[in-house]
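First, one chain by itself in structure tokens, the form predicted on its own.
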Amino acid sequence: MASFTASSVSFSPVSCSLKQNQASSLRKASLSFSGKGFPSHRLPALRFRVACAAKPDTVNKVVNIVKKQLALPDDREVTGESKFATLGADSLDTVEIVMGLEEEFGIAVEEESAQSITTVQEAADLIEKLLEQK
């Protein structure tokens, strides 16, 4: 689980990743592995958004709803970072994915952000925070 405050992040024993240009002053990161510390460093006027990743099971269920969709090859790699539109996939395909992934996992995504799903991860952690709110 990550956590953070105004200016500083922590993290617990969970997968997290930073993406850079998504969340607000984070200015200082300090990390800590079993009792181990690493000193603070600043950083540079950077936005940051803090986001677990999916488990890899829910992962690989939205890659195979997107080779479907998509009608692409089993040898074609699909990877959580895999974008739609560098897969070919237009904003009639994108719908028709997420139309799949309700159906596939029970869930109801709002148009708003079914709009801001770009990648086969964000469609993954979407998923899992709709499926921890049911």
Given for the second form:
Amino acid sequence: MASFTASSVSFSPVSCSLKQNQASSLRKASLSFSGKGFPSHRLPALRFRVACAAKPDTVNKVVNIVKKQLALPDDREVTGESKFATLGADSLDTVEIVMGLEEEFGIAVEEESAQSITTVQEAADLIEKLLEQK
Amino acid sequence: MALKLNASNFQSPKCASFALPPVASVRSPKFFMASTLRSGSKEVETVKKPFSPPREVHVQVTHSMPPQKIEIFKAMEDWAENNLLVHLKPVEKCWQPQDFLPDPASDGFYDQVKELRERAREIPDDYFVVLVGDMITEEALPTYQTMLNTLDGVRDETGASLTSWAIWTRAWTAEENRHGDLLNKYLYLSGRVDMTQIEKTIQYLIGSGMDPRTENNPYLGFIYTSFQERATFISHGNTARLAREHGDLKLAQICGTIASDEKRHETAYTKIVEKLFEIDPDGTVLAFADMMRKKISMPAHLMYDGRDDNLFDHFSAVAQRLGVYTARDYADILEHLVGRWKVENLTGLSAEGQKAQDYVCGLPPRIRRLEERAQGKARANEAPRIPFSWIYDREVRL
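Let me have the form predicted together with its partner chain next, following on from the form predicted on its own.
Now the complete complex, all chains and molecules, led by this one.
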């Protein structure tokens, strides 16, 4: 399971940076170029350079918080790509998930940033960004 | 219902259900407003139309009540005659706006007007913003009578139908009509506000209508009106209190009198839903949960004055700051209704019904927690001052 998660995480930044044209992922890309977050010997041999993914550990913590908020069974598959909406979260759930993340990671999420979170991956990325800023 | 935090149900500046633009969002009960769309938004229009009033963004569902349930309301006619109409006041016993305004037929008229204006001068702009917003809401009464007449089983089929339901709706409308009239005349005489801008806002608002997502379904409709009447009771009660604090006892009396009407209406509507819980507990609790999931949208959420694209958000932020109508009030109303209708004690519910029961009973504390978080963040940033056309573009802090 852990290795499966790790490999899915390492591929998703490729898709996330390609499809999203957000300043945030560009910023993350430059951060990872500077060496933070991805020890170079662990970088998968990707054709595309950009790595904007959060650590698997962060993603897992987000997954757990989401599962708890939405009362999902442990065996329900929730990955970085999972959208809150698809998992059954309504708008109140999403806000409470963000609150749970704030408490878990000791961060404060701005309203504007909170508004842009729709998937587990986006939540994890935002968390890492905020942790780096601390 | 879009579930992104920033989408129709939450907070994009363009798609604002609970919406507030980020600056104003600091303090307001943005969670509690309905889905709106500015027609300039890219999500829907290819051509941006500047300066146009907002429109509902959600898909408008109709006739969601199974037609066989219409019978329930036909069968309730006698009950309605004996239990609902009693909450109406005979016209001869009703107050009229003139009772609270300077008397044009009297020699003392000019002095009375002068005194009214002197008292009004002592009342700050932010209070007037909220009072104007309330008045505009009341003046959009055609929309609310329409909404009641969209409901299956209880609508006034001809405009003069003699069913108890139709009699109630017309008489309710007639009572409410005095509210807008009274506030309009007071604001006109006060000299503190730009009547042209206010009148424009009213024209836009009636033109926009509203969809409270009651889907022609009287279960949803009467739950909605129960909530709303209590909300207006609280809101006018607070404007009355504030008017007293500002030294205008006559205005306090005006707002207080309107509030007492709303309380009487709340009693009536909650009685209907109480009866529905008795007749069809499962259907009613499902309806209650459905309305709360969709969130109770404020009647004037589509308000527009030709200038401010986020007028309702701005108005609500001020109402929140002044304590006239807050996110906490929303939670309190919900909690009150859960208790009033004894939702916790319902038995014999289906599995779906039990889920609905759990949802509704568990919702007030969740909303309170949300509101505390928002207030905590609000204290960190001071809200901006923005101009309101209703007061000649003078600025008020959100």
